[in-house]
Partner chain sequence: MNLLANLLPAAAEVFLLVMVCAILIVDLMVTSRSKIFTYMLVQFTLLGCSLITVGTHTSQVVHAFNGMYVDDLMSDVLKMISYLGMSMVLVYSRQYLMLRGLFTGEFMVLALFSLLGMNVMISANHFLTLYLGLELLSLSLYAMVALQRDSAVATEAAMKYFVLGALASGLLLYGMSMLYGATGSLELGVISNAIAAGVHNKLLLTFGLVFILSGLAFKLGVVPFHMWVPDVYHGSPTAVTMLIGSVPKLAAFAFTVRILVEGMQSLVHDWSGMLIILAVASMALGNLSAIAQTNIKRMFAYSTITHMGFMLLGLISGGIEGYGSAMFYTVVYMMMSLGAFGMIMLLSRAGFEADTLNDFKGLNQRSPWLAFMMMLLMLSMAGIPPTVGFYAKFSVLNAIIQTGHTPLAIIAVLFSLIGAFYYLRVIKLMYFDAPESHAPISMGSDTGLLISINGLGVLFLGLAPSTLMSICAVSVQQSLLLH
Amino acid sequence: MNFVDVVFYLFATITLLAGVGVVVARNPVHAALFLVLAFCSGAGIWMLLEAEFLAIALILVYVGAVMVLFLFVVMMLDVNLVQLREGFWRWFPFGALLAGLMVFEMIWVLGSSQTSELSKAVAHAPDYSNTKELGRLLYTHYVYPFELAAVILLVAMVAAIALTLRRRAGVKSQNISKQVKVKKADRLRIVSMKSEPKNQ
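With the form predicted in complex with the partner chain in mind, show the structure of this chain by itself.
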(Lines of atoms letter the chains of each structure in order from A and count residues from 1; the text may use other names and numbers.)
(Lines give C-alpha, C1' and ligand atoms only; values in the text may rest on other atoms or scores of the structure.)
Protein backbone atom coordinates (compact mmCIF):
# COMPACT_ATOMS: atom_id res chain seq x y z
CA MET A 1 0.00 0.00 0.00
CA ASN A 2 1.77 3.11 -1.16
CA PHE A 3 1.19 6.71 -0.21
CA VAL A 4 -1.38 7.38 -2.94
CA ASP A 5 -3.51 4.48 -1.73
CA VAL A 6 -3.40 5.75 1.84
CA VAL A 7 -4.50 9.22 0.71
CA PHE A 8 -7.24 7.73 -1.44
CA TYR A 9 -8.67 5.65 1.39
CA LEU A 10 -8.46 8.63 3.72
CA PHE A 11 -10.42 10.87 1.35
CA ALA A 12 -12.85 8.08 0.49
CA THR A 13 -13.59 7.42 4.16
CA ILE A 14 -14.13 11.11 4.87
CA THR A 15 -16.42 11.40 1.84
CA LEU A 16 -18.51 8.44 2.95
CA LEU A 17 -18.75 9.58 6.56
CA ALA A 18 -19.64 13.10 5.46
CA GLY A 19 -22.31 11.66 3.17
CA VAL A 20 -23.82 9.75 6.08
CA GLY A 21 -23.56 12.92 8.14
CA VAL A 22 -25.60 14.87 5.57
CA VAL A 23 -28.44 12.39 5.94
CA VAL A 24 -28.43 11.88 9.69
CA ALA A 25 -27.56 15.37 10.96
CA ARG A 26 -30.43 16.85 12.96
CA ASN A 27 -29.54 20.42 12.25
CA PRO A 28 -29.91 21.42 8.57
CA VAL A 29 -26.95 23.80 8.84
CA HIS A 30 -24.79 20.91 10.03
CA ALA A 31 -26.07 18.81 7.12
CA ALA A 32 -25.06 21.54 4.66
CA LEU A 33 -21.62 21.80 6.26
CA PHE A 34 -21.22 18.01 5.99
CA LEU A 35 -22.00 18.34 2.31
CA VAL A 36 -19.23 20.92 2.02
CA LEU A 37 -16.87 18.43 3.63
CA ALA A 38 -17.99 15.74 1.18
CA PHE A 39 -17.30 18.07 -1.75
CA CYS A 40 -13.86 18.95 -0.43
CA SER A 41 -12.80 15.34 0.04
CA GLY A 42 -14.33 14.47 -3.32
CA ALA A 43 -12.17 17.19 -4.84
CA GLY A 44 -9.20 15.52 -3.16
CA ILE A 45 -10.02 12.24 -4.91
CA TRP A 46 -10.23 14.03 -8.25
CA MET A 47 -6.86 15.58 -7.55
CA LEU A 48 -5.46 12.05 -7.16
CA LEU A 49 -6.85 11.26 -10.61
CA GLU A 50 -4.78 14.15 -12.03
CA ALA A 51 -7.88 16.19 -12.70
CA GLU A 52 -6.71 19.34 -10.92
CA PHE A 53 -8.90 21.71 -12.85
CA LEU A 54 -12.09 19.83 -12.06
CA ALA A 55 -11.05 19.51 -8.42
CA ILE A 56 -10.49 23.24 -8.09
CA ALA A 57 -13.67 24.02 -10.04
CA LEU A 58 -15.62 21.74 -7.69
CA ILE A 59 -14.40 23.66 -4.68
CA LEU A 60 -14.79 27.09 -6.27
CA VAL A 61 -18.20 26.50 -7.78
CA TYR A 62 -19.90 24.07 -5.42
CA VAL A 63 -18.31 24.92 -2.11
CA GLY A 64 -17.67 28.57 -2.83
CA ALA A 65 -20.91 29.51 -4.54
CA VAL A 66 -23.63 26.88 -4.51
CA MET A 67 -23.24 25.69 -0.93
CA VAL A 68 -22.88 29.19 0.47
CA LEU A 69 -26.12 30.11 -1.23
CA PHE A 70 -27.64 26.93 0.14
CA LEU A 71 -26.50 27.77 3.65
CA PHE A 72 -28.06 31.20 3.38
CA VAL A 73 -31.36 29.69 2.31
CA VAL A 74 -31.24 27.09 5.06
CA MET A 75 -30.51 29.73 7.66
CA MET A 76 -33.22 32.05 6.45
CA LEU A 77 -35.94 29.46 6.18
CA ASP A 78 -37.47 28.22 9.36
CA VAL A 79 -37.31 24.50 8.65
CA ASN A 80 -39.54 22.43 10.84
CA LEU A 81 -37.52 19.30 11.52
CA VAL A 82 -40.33 17.33 13.10
CA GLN A 83 -42.44 17.80 10.01
CA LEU A 84 -39.51 16.83 7.79
CA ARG A 85 -38.86 13.62 9.65
CA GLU A 86 -42.48 12.62 9.71
CA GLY A 87 -43.14 9.42 7.82
CA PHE A 88 -39.47 8.44 7.76
CA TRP A 89 -40.13 4.89 8.91
CA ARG A 90 -43.18 4.58 6.72
CA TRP A 91 -41.12 5.25 3.59
CA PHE A 92 -38.04 3.46 4.88
CA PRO A 93 -38.73 0.11 3.12
CA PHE A 94 -39.23 1.88 -0.21
CA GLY A 95 -36.05 3.92 0.20
CA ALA A 96 -34.10 0.85 1.28
CA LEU A 97 -35.35 -1.01 -1.78
CA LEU A 98 -34.18 1.80 -4.08
CA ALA A 99 -30.81 1.99 -2.35
CA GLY A 100 -30.41 -1.78 -2.59
CA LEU A 101 -31.26 -1.65 -6.27
CA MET A 102 -28.64 1.02 -6.90
CA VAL A 103 -25.98 -0.94 -4.98
CA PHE A 104 -26.84 -4.02 -7.02
CA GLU A 105 -26.55 -2.04 -10.28
CA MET A 106 -23.20 -0.61 -9.25
CA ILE A 107 -21.81 -4.03 -8.37
CA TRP A 108 -23.12 -5.37 -11.65
CA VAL A 109 -21.57 -2.60 -13.76
CA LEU A 110 -18.27 -2.36 -11.88
CA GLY A 111 -17.91 -6.13 -11.68
CA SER A 112 -18.41 -6.77 -15.39
CA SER A 113 -15.40 -7.66 -17.46
CA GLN A 114 -15.71 -4.58 -19.69
CA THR A 115 -15.32 -2.02 -16.92
CA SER A 116 -12.35 -3.80 -15.31
CA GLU A 117 -10.39 -3.09 -18.48
CA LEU A 118 -11.39 0.55 -18.52
CA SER A 119 -10.69 1.25 -14.88
CA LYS A 120 -6.91 1.27 -15.17
CA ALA A 121 -6.04 4.95 -15.03
CA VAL A 122 -3.07 6.05 -17.08
CA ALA A 123 -0.45 7.99 -15.15
CA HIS A 124 0.83 11.03 -17.00
CA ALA A 125 4.25 12.60 -17.11
CA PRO A 126 5.04 15.13 -14.37
CA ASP A 127 4.76 18.07 -16.77
CA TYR A 128 1.26 17.05 -17.86
CA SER A 129 -1.25 19.73 -17.10
CA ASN A 130 -4.89 18.77 -16.96
CA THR A 131 -5.98 22.40 -17.01
CA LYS A 132 -3.97 23.05 -20.15
CA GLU A 133 -5.40 19.98 -21.89
CA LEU A 134 -8.96 20.94 -21.03
CA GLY A 135 -8.36 24.50 -22.12
CA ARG A 136 -6.78 23.37 -25.37
CA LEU A 137 -9.80 21.21 -26.22
CA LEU A 138 -12.36 23.78 -25.13
CA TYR A 139 -10.81 26.66 -27.02
CA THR A 140 -9.89 24.80 -30.21
CA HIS A 141 -11.94 21.74 -31.02
CA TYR A 142 -15.01 22.67 -29.02
CA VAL A 143 -14.84 26.45 -29.29
CA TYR A 144 -18.14 26.75 -31.16
CA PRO A 145 -20.28 24.79 -28.66
CA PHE A 146 -18.36 26.46 -25.84
CA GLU A 147 -19.32 29.92 -27.09
CA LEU A 148 -22.89 28.76 -27.63
CA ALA A 149 -23.06 27.61 -24.03
CA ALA A 150 -21.93 31.08 -23.03
CA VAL A 151 -24.73 32.61 -25.13
CA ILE A 152 -27.24 30.32 -23.42
CA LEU A 153 -26.06 31.57 -20.04
CA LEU A 154 -26.46 35.14 -21.30
CA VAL A 155 -30.03 34.36 -22.38
CA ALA A 156 -30.72 32.87 -18.97
CA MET A 157 -29.47 36.07 -17.36
CA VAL A 158 -31.47 38.36 -19.64
CA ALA A 159 -34.58 36.23 -19.15
CA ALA A 160 -34.21 36.10 -15.38
CA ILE A 161 -33.86 39.86 -15.17
CA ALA A 162 -36.67 40.50 -17.63
CA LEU A 163 -38.99 38.25 -15.64
CA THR A 164 -38.18 39.44 -12.14
CA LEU A 165 -37.24 43.10 -12.40
CA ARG A 166 -40.14 45.46 -12.30
CA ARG A 167 -40.72 48.84 -10.90
CA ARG A 168 -43.89 49.04 -8.91
CA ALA A 169 -45.46 52.39 -8.25
CA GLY A 170 -45.19 53.74 -4.74
CA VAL A 171 -42.15 51.79 -3.66
CA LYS A 172 -40.00 53.83 -1.27
CA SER A 173 -36.32 53.61 -2.01
CA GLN A 174 -33.23 55.71 -1.57
CA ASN A 175 -31.54 57.51 -4.42
CA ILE A 176 -27.99 57.75 -3.22
CA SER A 177 -26.68 60.07 -5.91
CA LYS A 178 -29.49 62.50 -5.28
CA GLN A 179 -28.78 62.37 -1.58
CA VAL A 180 -25.14 63.12 -2.15
CA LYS A 181 -25.80 65.92 -4.59
CA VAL A 182 -28.28 67.66 -2.35
CA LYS A 183 -27.57 71.30 -1.56
CA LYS A 184 -28.37 73.35 1.44
CA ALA A 185 -30.89 75.34 -0.54
CA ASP A 186 -32.90 72.19 -1.36
CA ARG A 187 -33.44 71.25 2.23
CA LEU A 188 -33.38 74.44 4.20
CA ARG A 189 -35.70 77.34 3.67
CA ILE A 190 -34.77 80.53 5.39
CA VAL A 191 -37.78 82.62 6.09
CA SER A 192 -37.41 86.15 7.15
CA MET A 193 -40.01 87.02 9.73
CA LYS A 194 -40.70 90.04 11.68
CA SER A 195 -39.79 89.73 15.27
CA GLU A 196 -42.82 89.58 17.46
CA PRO A 197 -43.12 91.11 20.82
CA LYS A 198 -42.79 88.72 23.67
CA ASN A 199 -46.06 87.67 25.15
CA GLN A 200 -46.54 89.03 28.52
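Now show the form predicted alone, given that the preceding structure was the form predicted in complex with the partner chain.
A lone chain is what you will see next.
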Protein backbone atom coordinates (compact mmCIF):
# COMPACT_ATOMS: atom_id res chain seq x y z
CA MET A 1 0.00 0.00 0.00
CA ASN A 2 1.51 3.29 -1.14
CA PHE A 3 1.01 6.84 0.12
CA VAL A 4 -1.84 7.60 -2.33
CA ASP A 5 -3.85 4.62 -1.04
CA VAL A 6 -3.35 5.72 2.57
CA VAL A 7 -4.55 9.25 1.76
CA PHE A 8 -7.53 7.87 -0.18
CA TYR A 9 -8.65 5.67 2.71
CA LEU A 10 -8.18 8.60 5.09
CA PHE A 11 -10.40 10.88 2.99
CA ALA A 12 -12.94 8.08 2.43
CA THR A 13 -13.17 7.42 6.19
CA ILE A 14 -13.63 11.13 6.92
CA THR A 15 -16.35 11.33 4.25
CA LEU A 16 -18.25 8.36 5.67
CA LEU A 17 -18.02 9.58 9.26
CA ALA A 18 -19.08 13.09 8.21
CA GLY A 19 -22.06 11.64 6.32
CA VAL A 20 -23.12 9.72 9.42
CA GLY A 21 -22.70 12.92 11.43
CA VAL A 22 -25.01 14.77 9.03
CA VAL A 23 -27.75 12.20 9.61
CA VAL A 24 -27.46 11.74 13.39
CA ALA A 25 -26.64 15.34 14.41
CA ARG A 26 -29.38 16.86 16.57
CA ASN A 27 -28.46 20.46 15.77
CA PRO A 28 -29.00 21.61 12.14
CA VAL A 29 -25.91 23.84 12.32
CA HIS A 30 -23.76 20.88 13.36
CA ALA A 31 -25.27 18.81 10.54
CA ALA A 32 -24.39 21.55 8.05
CA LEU A 33 -20.82 21.69 9.37
CA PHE A 34 -20.52 17.91 9.03
CA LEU A 35 -21.69 18.28 5.43
CA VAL A 36 -19.00 20.91 4.82
CA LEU A 37 -16.43 18.42 6.14
CA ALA A 38 -17.81 15.74 3.80
CA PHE A 39 -17.54 18.12 0.83
CA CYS A 40 -13.94 19.02 1.70
CA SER A 41 -12.87 15.39 2.01
CA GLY A 42 -14.71 14.62 -1.23
CA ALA A 43 -12.71 17.38 -2.90
CA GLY A 44 -9.56 15.71 -1.60
CA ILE A 45 -10.61 12.47 -3.29
CA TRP A 46 -11.19 14.37 -6.54
CA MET A 47 -7.66 15.76 -6.24
CA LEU A 48 -6.29 12.23 -5.87
CA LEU A 49 -8.11 11.33 -9.09
CA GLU A 50 -6.39 14.27 -10.85
CA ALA A 51 -9.72 16.06 -11.33
CA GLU A 52 -8.64 19.46 -10.06
CA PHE A 53 -11.50 21.35 -11.70
CA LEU A 54 -14.16 19.23 -10.01
CA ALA A 55 -12.37 19.53 -6.66
CA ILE A 56 -12.19 23.34 -6.76
CA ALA A 57 -15.77 23.54 -8.08
CA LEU A 58 -16.93 21.42 -5.14
CA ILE A 59 -15.18 23.74 -2.68
CA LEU A 60 -16.25 27.02 -4.31
CA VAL A 61 -19.82 26.15 -5.24
CA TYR A 62 -20.99 23.88 -2.44
CA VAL A 63 -18.82 24.87 0.53
CA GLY A 64 -18.34 28.52 -0.41
CA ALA A 65 -21.86 29.31 -1.60
CA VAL A 66 -24.54 26.71 -0.94
CA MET A 67 -23.54 25.69 2.58
CA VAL A 68 -22.83 29.25 3.70
CA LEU A 69 -26.30 30.27 2.49
CA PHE A 70 -27.79 27.23 4.22
CA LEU A 71 -26.04 28.12 7.48
CA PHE A 72 -27.32 31.70 7.29
CA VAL A 73 -30.88 30.47 6.74
CA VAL A 74 -30.68 27.91 9.56
CA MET A 75 -29.23 30.41 12.03
CA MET A 76 -31.67 33.19 11.11
CA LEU A 77 -34.80 31.03 11.34
CA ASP A 78 -36.29 29.89 14.60
CA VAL A 79 -36.06 26.15 13.98
CA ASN A 80 -38.11 23.98 16.31
CA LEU A 81 -35.76 21.10 17.07
CA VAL A 82 -38.40 19.07 18.89
CA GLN A 83 -40.63 19.11 15.81
CA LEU A 84 -37.71 18.09 13.61
CA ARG A 85 -37.04 15.00 15.72
CA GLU A 86 -40.63 13.80 15.54
CA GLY A 87 -41.15 10.77 13.34
CA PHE A 88 -37.48 9.75 13.26
CA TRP A 89 -38.01 6.19 14.50
CA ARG A 90 -41.17 5.84 12.43
CA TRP A 91 -39.19 6.39 9.20
CA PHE A 92 -36.02 4.65 10.43
CA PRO A 93 -36.80 1.19 8.90
CA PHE A 94 -37.48 2.73 5.50
CA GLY A 95 -34.28 4.81 5.69
CA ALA A 96 -32.24 1.77 6.76
CA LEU A 97 -33.69 -0.28 3.90
CA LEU A 98 -32.88 2.49 1.41
CA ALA A 99 -29.35 2.86 2.79
CA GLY A 100 -28.80 -0.90 2.53
CA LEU A 101 -30.02 -0.87 -1.06
CA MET A 102 -27.58 1.93 -1.94
CA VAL A 103 -24.68 0.08 -0.26
CA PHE A 104 -25.56 -3.07 -2.23
CA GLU A 105 -25.64 -1.09 -5.49
CA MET A 106 -22.24 0.51 -4.77
CA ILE A 107 -20.67 -2.86 -3.95
CA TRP A 108 -22.21 -4.37 -7.08
CA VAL A 109 -20.93 -1.56 -9.31
CA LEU A 110 -17.46 -1.40 -7.77
CA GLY A 111 -17.08 -5.18 -7.88
CA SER A 112 -17.96 -5.56 -11.55
CA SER A 113 -15.33 -6.33 -14.16
CA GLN A 114 -16.07 -3.17 -16.16
CA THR A 115 -15.31 -0.96 -13.17
CA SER A 116 -12.03 -2.76 -12.51
CA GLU A 117 -10.99 -2.19 -16.13
CA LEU A 118 -11.87 1.51 -15.94
CA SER A 119 -10.00 2.00 -12.67
CA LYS A 120 -6.61 1.21 -14.21
CA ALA A 121 -4.29 4.19 -14.35
CA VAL A 122 -3.84 5.72 -17.80
CA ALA A 123 -0.79 7.76 -18.71
CA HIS A 124 -1.66 11.17 -20.17
CA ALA A 125 0.30 13.60 -22.26
CA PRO A 126 1.87 16.62 -20.49
CA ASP A 127 -0.61 19.01 -22.15
CA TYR A 128 -3.66 16.90 -21.14
CA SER A 129 -6.50 18.92 -19.61
CA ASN A 130 -9.18 17.05 -17.70
CA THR A 131 -11.37 20.18 -17.75
CA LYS A 132 -11.32 20.22 -21.54
CA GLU A 133 -12.00 16.49 -21.66
CA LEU A 134 -14.89 16.86 -19.21
CA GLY A 135 -16.44 19.64 -21.32
CA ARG A 136 -16.00 17.62 -24.51
CA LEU A 137 -17.75 14.58 -23.01
CA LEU A 138 -20.56 16.63 -21.46
CA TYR A 139 -21.44 18.51 -24.62
CA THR A 140 -20.97 15.68 -27.11
CA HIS A 141 -21.50 12.17 -25.75
CA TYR A 142 -23.60 13.07 -22.67
CA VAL A 143 -25.38 16.17 -23.98
CA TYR A 144 -28.92 14.77 -23.59
CA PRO A 145 -28.47 13.53 -19.99
CA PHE A 146 -26.79 16.87 -19.19
CA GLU A 147 -29.72 18.87 -20.57
CA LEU A 148 -32.21 16.56 -18.83
CA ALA A 149 -30.45 17.11 -15.50
CA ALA A 150 -30.59 20.87 -16.08
CA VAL A 151 -34.35 20.73 -16.74
CA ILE A 152 -34.93 18.59 -13.63
CA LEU A 153 -32.95 21.06 -11.49
CA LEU A 154 -34.93 23.96 -12.93
CA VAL A 155 -38.24 22.23 -12.17
CA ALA A 156 -37.02 21.46 -8.64
CA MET A 157 -36.07 25.10 -8.10
CA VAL A 158 -39.47 26.34 -9.31
CA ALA A 159 -41.24 23.73 -7.14
CA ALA A 160 -39.25 24.78 -4.06
CA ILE A 161 -40.19 28.42 -4.63
CA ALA A 162 -43.85 27.53 -5.18
CA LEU A 163 -44.00 25.38 -2.04
CA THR A 164 -42.42 27.98 0.22
CA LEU A 165 -44.36 30.96 -1.17
CA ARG A 166 -46.86 32.01 1.47
CA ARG A 167 -49.36 34.84 1.43
CA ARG A 168 -49.20 36.78 4.67
CA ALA A 169 -51.87 39.26 5.71
CA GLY A 170 -50.84 42.81 6.45
CA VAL A 171 -47.78 42.80 4.20
CA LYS A 172 -47.72 45.32 1.39
CA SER A 173 -46.36 43.92 -1.84
CA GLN A 174 -46.69 44.51 -5.53
CA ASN A 175 -49.18 42.59 -7.62
CA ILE A 176 -47.98 42.99 -11.19
CA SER A 177 -51.09 41.46 -12.79
CA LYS A 178 -53.37 43.92 -10.99
CA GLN A 179 -51.14 46.83 -11.96
CA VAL A 180 -51.26 45.85 -15.62
CA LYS A 181 -55.08 45.46 -15.61
CA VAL A 182 -55.68 48.91 -14.11
CA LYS A 183 -57.54 51.39 -16.35
CA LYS A 184 -57.60 55.14 -16.23
CA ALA A 185 -61.14 55.23 -14.88
CA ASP A 186 -60.12 53.12 -11.89
CA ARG A 187 -57.42 55.49 -10.71
CA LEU A 188 -58.27 58.94 -12.10
CA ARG A 189 -61.40 60.99 -11.43
CA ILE A 190 -61.85 64.29 -13.25
CA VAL A 191 -63.81 66.86 -11.28
CA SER A 192 -65.31 69.91 -13.01
CA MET A 193 -64.90 73.02 -10.87
CA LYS A 194 -65.82 76.63 -11.50
CA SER A 195 -63.00 79.08 -11.55
CA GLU A 196 -62.95 81.66 -8.81
CA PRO A 197 -62.13 85.31 -9.40
CA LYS A 198 -58.72 86.41 -8.27
CA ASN A 199 -58.78 88.56 -5.15
CA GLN A 200 -57.65 92.09 -5.77
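Just so we're on the same page, rigid core means the largest C-alpha set that superposes within 1.5 Å between forms. All values reported here derive from a predicted model rather than from experimental measurement. Positions refer to the first chain, counted from 1.
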item	value
Rigid core fit then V24 CA moved by 2 Å or more between the two forms	no
C-alpha of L69 moved at least 2 Å between the two forms on rigid core	no
